[in-house]
Amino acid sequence: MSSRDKILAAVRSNKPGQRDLPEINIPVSYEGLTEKYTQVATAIGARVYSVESIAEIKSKLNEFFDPAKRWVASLAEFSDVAETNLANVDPHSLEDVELSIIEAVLAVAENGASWVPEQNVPQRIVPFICQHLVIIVPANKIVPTLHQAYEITAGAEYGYGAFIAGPSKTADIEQSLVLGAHGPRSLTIFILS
């Protein structure tokens, strides 16, 4: 017997006995679940938006980003401003995406992230390769907590997915904060009822 075998033996032979997970209880309020979203997400560097249609958020785009560079979105509602044709192209050519557009499936109002499954992203690398990512949320898709969260994600089938926070960030050079320094140097998130 190796000693890998005999070591993978002895954990077995001392693992505990299988418990069943504990019950969470936490009260959950689903009142004001925008309004909390959108104070969280701004809290973490986000801007947050309410918009009532497609149209509004083109207009938008165009007032905050330079519509010269190169954007690329997952919806084909925005086919006419972006590349939206992104499934079959090679990763390493999406280097210089200035604007990703992606629709979030839901949102957490306790901690402002949106999950992003893989079906919502037309290569993995889009959402974490552009300088700027616009993220939109459904009104009716902001859930209170990870718990509920988890629960709607938990019988779906993914083989990616992300929850997505603000820009991204680090203080470890000099306790400094740096924005964009493993990922988009912005994030703005329109929230479409």
Partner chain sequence: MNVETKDHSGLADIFNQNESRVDWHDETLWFIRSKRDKAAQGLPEWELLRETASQIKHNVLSNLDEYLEQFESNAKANGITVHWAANAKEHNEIVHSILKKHNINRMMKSKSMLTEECHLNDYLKKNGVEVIDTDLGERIVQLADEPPSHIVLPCIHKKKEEIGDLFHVHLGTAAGEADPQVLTEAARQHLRETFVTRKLSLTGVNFAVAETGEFVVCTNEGNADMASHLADVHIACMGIEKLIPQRKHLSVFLRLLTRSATGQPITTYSSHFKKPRAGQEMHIVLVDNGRTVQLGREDFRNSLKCIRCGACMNTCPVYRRSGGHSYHNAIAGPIGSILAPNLDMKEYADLPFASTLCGSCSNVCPVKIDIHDQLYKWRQVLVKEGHVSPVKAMGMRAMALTFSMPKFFSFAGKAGRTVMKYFPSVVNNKLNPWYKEREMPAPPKQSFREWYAKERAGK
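Keep in mind it's a predicted model, so treat the numbers as computed, not measured. Positions refer to the first chain, counted from 1. Note that the rigid core is defined as the largest set of C-alphas that superpose within 1.5 Å between two forms. Compared with the form predicted in complex with its partner chain:
Fitting the two forms on the rigid core leaves the C-alpha of Ala68 displaced by under 2 angstroms between the two forms.
Cool, the form predicted on its own is there; where's the form predicted in complex with its partner chain?
Partners and other molecules have been left off, which leaves just the chain.
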């Protein structure tokens, strides 16, 4: 008998009697989502700005980051300041990217996370390999909790997707928080209305 069949047979003979799945029925409040999201995202190490146009984002980016370094973006609107045509490059060639600019499908107020599926990044590695990350969150796409986030994205097709909450971090050395473990050293979020 293969290990597969052995394991399945052992599960069948040892499993307990049927227990039904519960409903997920968690109370939710839709009040002050943008404030809550901003507060939580800031607390976990991101900086958050509410803006009204892509032009406003660009001017802030020029202020915060060095335009002489390599910038990449997933949105065609940024093709004047960043490389946007990366679909076919070897991911290793992105090792020197300074800044990645991407857009989230939605953001979650309770934990400051943004949902970024594969379709929203030119390569899976883009939000990770850069020194600094920028995520643009559409102002009307902030949901209260993860329950709503999974409801809205139910049935969406993706090969890969991630909730990203804050810059990469570690506290492995004596619980001292250090930003910039392996991924981006900073995360800047623009809530775009």
